[in-house]
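As a starting point, one isolated chain is supplied in structure tokens, in the form predicted alone.
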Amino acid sequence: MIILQTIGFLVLEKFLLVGLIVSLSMIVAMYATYAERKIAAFLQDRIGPNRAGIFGLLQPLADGGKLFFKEEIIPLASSKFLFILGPCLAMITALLTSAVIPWSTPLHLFGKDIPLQVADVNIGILFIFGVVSLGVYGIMIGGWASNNKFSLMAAVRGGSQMVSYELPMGLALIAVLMITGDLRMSVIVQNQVAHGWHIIYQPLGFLIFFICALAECNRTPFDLPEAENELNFGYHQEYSSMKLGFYLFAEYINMFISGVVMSCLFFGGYDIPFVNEAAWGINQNLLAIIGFVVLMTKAGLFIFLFMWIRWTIPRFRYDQLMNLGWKKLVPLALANMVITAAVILWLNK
């Protein structure tokens, strides 16, 4: 009775975790457009969204709305199984990553510490960088099923885009783990609080890193797959209501999953700077949440980074970006992989 029980408040916990996590996603996807938004106008010297609600925050609620208000087309040369799936695919595999992250340290209720992790996995971040490979799929079968020929160019770039900048996005990441000696994200986070903040020991890996996953979310100056004076409106040119709004809120998912995960590689995740959190003598529960709320701003400062440099660099060339995927960033990462390895065996001596 006891075991079952145990097993029945722990899926409980997981369920009230993988809901809060979903949501929080949702949340900071739909108010990351309204920022977009925001940071587009000031950058450009106007006022942007200010009719829908107080300084404009309930136009992310009026542009959902629309969304799924709108009429649902299905093109009749479409393959309806597959045009349904891709937006489907995208949006899963954009919440799925979040599953190993540690977003804080535990809380302390009932009696017994609970984990803010869904799951501590021993190969938490191969996980991540499995699930995001799969996300390739969903532009891909998008762009196909669509019987569109400008749709299935944009989901081709899309592809070869997101193969090619995984490779050295891999490299850079293991020059991080050599240091940590472990996959497990929560293991990663606790090796900087303990040691100091990898974006110390790599300032190149970290670089080739956030490269890499500008390419990988298809932002501005890589988002080739949405080139709209290339290819009318890209791989989801046929796609309307909730299903395009899939597809947009999996790219705003991904750009702040992705700061979560450069937050937890490089930058100590929960962990506050030049502090001794331990030293404060602060409700365990208290700390926790402080600690929830420094990854989100770390997440937030990345997310800022990412709209910044979507109004400020014009959009590479394919061939640029191809050139700058393999024979430039690849060499770099391997050299920063080899370079780490002498200094670990040196040191190590």
Given for the second form:
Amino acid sequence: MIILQTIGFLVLEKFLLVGLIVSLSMIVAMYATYAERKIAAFLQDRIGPNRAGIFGLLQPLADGGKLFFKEEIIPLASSKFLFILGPCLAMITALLTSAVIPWSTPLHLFGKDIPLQVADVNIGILFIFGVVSLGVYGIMIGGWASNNKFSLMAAVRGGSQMVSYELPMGLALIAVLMITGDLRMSVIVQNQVAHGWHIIYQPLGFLIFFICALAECNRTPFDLPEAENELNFGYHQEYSSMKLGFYLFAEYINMFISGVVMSCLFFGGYDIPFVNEAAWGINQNLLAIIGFVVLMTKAGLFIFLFMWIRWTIPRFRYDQLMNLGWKKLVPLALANMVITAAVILWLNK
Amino acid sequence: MNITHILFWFLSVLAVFSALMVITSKNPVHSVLWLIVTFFAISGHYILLNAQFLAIVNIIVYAGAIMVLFLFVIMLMNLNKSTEPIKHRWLQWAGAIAGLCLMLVLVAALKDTEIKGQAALVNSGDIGLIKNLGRELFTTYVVPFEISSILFLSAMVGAAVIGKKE
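Hand over the structure of the form predicted in complex with the partner chain; the form predicted alone is what we had up.
Everything in the complex follows now, all chains and molecules, and the chain you saw is the first one.
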């Protein structure tokens, strides 16, 4: 009976956590669309959305409502099941990655510690990698099922871009893992709390990882799958209503999650720089909340950086994209990996 | 019948069913997608055996990269009914008989092996965890590991050479 109760409590706790994280991702993604328009307006010396609510704060709700009530069109020549599966997959893979992220230090409620991480699995960061590598299918299946040449070309571009940039991303990650010696996200963050952030040891690795994250999220300057002057609208050209909304929304969720992942891998996760917050001796729950706010601030700064880049840098040409990925980033990441390994070996001697 | 058994049977049925769908679906794109489902079912089996690293690598490498390349080729080839070459009926029979012969050989070979008596360590073994696996690979099995990496390297060089020849 007691075992049953503990299991029940665990399941309830995890369900609550999953629900919270999913709604958090949704809300952040919603307001990321608003932030994108406001930042674009700021950089172009405009005002931006300001009609719905104060400062246009209800604009995301208005946009969502509009998408919901639009007519849903499924092209006759499309393969219907896959046409619907495409945006579902894009959304699922976008939300799944948040499962292994340590959001903060554990909470202390009802006499026990509750870790703010859904699953601290042994393979940690590789799980994120696996889910990201599946993100291609949302684009590929949607683009193919639309039965439209432009969609298909965009889907193929998107797929090859994501597969190509996963490689340097993984190589940059290996250097981080060599420092940590563990794949668990919680250990990676704790290691940084103890020994300083990984950005100090791995500046080049971070740069490579950041560029690859831009490419994985299909953000400018790597938004080739959505190059509207060549491909009309990209892989979601035939989509309308909320299915289009899912594709667009998944992109913003991906952006948020990649911001959080980069904060966890290189910027200490929930750690506050230059201070030892554990020595303050304040309430554990308060500490957890502060840690969470710190992590969200870091992620928010990354989202801002993504948007800043989008409205500043023009798009690459396709051959430039492939050259950068395969001929520059892969050798750089390999060199970074070998140098890191050599230094670690030398220091351990 | 506990939850591990239920999961095992579910995954096994899923794996066999999706593998059958790979060879029976008319549309090659659907075949590739069913093959991805098969890989997922097999990864599920790995997780049941607590081989987490193998499971995730199976997904990253096979489902995430190799199958994407399959999809590229098939999507761009535009395989329709009209372009498909019509095969003789006796060719299909020959294929079926050859396949059955292979299955007979496999069953005969596995029937008397010792594996039958050994139950797999479900949900308890920790050799599949990354630290143990890495230690085992780089001590006991270091020679086969290095040989296979040289094989991969030569395959990569070969692909680059073939790709360069316009």
